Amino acid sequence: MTIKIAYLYYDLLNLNGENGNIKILKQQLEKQNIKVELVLLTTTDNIIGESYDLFYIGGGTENHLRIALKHLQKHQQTIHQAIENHKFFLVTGNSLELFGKKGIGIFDFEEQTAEKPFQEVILETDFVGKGIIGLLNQKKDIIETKYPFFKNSQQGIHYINFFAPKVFGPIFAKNPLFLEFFLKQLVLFKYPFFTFQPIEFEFEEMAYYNYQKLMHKKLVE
């Protein structure tokens, strides 16, 4: 069994270590006994949309993303039609800005600006049974959208299996419930009668739990 996975841009998006999320995920995906084959993918490649079970996309500076873009546009069908089959996409960070009117017009939302910090929020999703935790730029907000990633908020997009959190993280680092929700997903998508082995994140949850204790009660004071 092999699961293979595009990773876009990977010398251009990167920011605040967003390669993390592709390693923890390979990990987690070689401790089910199942091979990963990760291609990296930049401008100088081709996107053949069909060959991949996965698309990864980081976040990262504006200057890269346009570069980025240039390229993306040129496979917009590709990636259109990649969503619609039902492929699975992570897309982390700023990258979002890339499907919107202002990129490739995959989804229907504008952004506009609000000069605010970054900031670290815990986001309620209908996916897991507790917050998203995540890194937050707020100096460009989502006016709105159909498909809305977060509960309470607007800052991602979720439809099919595209999956937006415009959160920095990396995100799978920070929550492991999200984490073992998104490998369960995209392996039994093709792999429909797969049996899990026990997923552990001990060190990883005690983490998770004692952070957002930490942030509720900033919140409180």
Given for the second form:
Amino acid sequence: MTIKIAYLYYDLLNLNGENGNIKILKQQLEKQNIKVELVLLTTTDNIIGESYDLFYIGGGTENHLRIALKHLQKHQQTIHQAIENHKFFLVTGNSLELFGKKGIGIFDFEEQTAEKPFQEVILETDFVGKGIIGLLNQKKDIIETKYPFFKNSQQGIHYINFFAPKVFGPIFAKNPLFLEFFLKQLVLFKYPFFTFQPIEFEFEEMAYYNYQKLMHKKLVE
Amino acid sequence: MKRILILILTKIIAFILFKIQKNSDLPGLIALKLDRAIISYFTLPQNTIFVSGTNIKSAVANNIYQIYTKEGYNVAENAFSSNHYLGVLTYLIKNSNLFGKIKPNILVLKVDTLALENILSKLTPSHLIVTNLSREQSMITGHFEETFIKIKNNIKEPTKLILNADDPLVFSLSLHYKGNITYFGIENNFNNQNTTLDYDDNLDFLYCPICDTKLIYEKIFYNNIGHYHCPQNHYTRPTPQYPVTIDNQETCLINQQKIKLSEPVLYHVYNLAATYTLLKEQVLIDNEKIINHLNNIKDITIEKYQHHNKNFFFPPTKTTNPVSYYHILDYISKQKTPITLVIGYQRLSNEYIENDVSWLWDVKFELINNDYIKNIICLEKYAYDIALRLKYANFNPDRITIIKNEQKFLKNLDEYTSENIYFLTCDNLTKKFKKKGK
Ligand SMILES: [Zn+2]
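The form predicted in complex with the partner chain, contrasted with the form predicted on its own above:
Whole complex next, starting from this chain.
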């Protein structure tokens, strides 16, 4: 059994520890005795949608987003088809911009510049029982989307297997429940009868709990 | 209020704070409240060197200061105050006369990259050294590209830039600056050169700023630092004025002269390269004397203390961003004795209050996953986050101990540690451990 992951624009879009998502997913899949093929793709490569089970894109600087977009535009069809064909996507941080009206136009959300600062957030979703912890750049607000990722915020998109919470950083490190959910969906889509070993979270749960406590303290202060 | 009065008032406050032994940026804060542009009141000496960049600015500033002092110059350096805007302002208040003239003949200021914009917009140094521009710990204060733009927009002639040729982002300042620029850089690494970069190597800036094509690297020293060129030849690493060649673990060659290395680590070599280039540019000291001083410099001494038959080691720079961490882990990875590592943060630094520790994932802990690292103690507030990161750097959880409280750790030293303990801790904790060790 093999899961093939394409890390798109690994050399451009990788801010704020987002490579952690790859490290974590890879290790956890391997613990389930699933082979992981990680392919690093960038502007010098061709994207073949059928070849991969998951596309990962991290957040980046404005200039890097611009460079990545030039390349992604050439592969608009491929990417669109991959999304509609239920391929998995995980897009973190500001890279969701690439898929909006100002990007390759797959989703028709629009972003509006807002004078709000970065903020640490805990936001609710439909697919995991506990809130998702993350760092949000609120300088750009999504005005409206038909496919919100969060229940109580417009900051993100979830459509078929396209997951794009707009939070920066290693979302899997901070949110063990989301990791478990995502990993299982990814594997079951390809191998519907897969039996999972229990996923071990030695430190993840305590880190999550601890963060919630710190956030609460900050709010009280 | 008239600026002279502001200066008198804040000097008095600084004096009182000094008397009660409190080191604080309060004088700067008050001055700024009374006059937003007060910093432009100061007149810098003709020889004023700003040292900035993500890393090693303290070491370079200190080298320059030490050498000028030994040569008998009247020189000042903001070694003991913060390198943020208010820290620099406070420093200027303390070291100027009532007309804002800085008293010494040579001034060396290390300046945080975030403060550089506001300071450069009001003050023009004779030299500005930029060591490197890489990702910082916090996203909230902005990333390296934003920092770059702020510097680019505020440098002006006649400042002479002294830039790291091996950092492609730093080099791109040259595309926007008409003034004088000199480069420093190194020719090789200690051992085999890397030729590939992995996705977790902090890939900050790898594309030609002119045509957006991916740069080709002939040599990679670490992360995106090395020798590079645009395949379409728009953008090639400039040749440093005085390239540094590493001979072996003990010596390097600058301008055909041998210099002893106090430790075989890259950032020490970069310190030497930047210091030498600046001193040559300023032409105040003879070449022979510069070489002589550099041979006796100890800019990266690891501090060592004894406590309960244990050796406490403290790295020379703060572990506050992925690159400084890289250099320290690189150093530790070369040690051949059993080691206990202590990693802990109460708060990441005094400037930031957020709890986000995503940046730990940009630290390549994989570098030290060897048999000499016997165990790792994760301390304090972010202990679980650190442990989590280590787990995914393939450290077996058996080697990881979580202790939430540093007192408990100190009481049970024997239980937890091998003979040599390296501390990678925030300032607050480091202070406490150093006290124990003394
Ligand atoms: Zn080019």
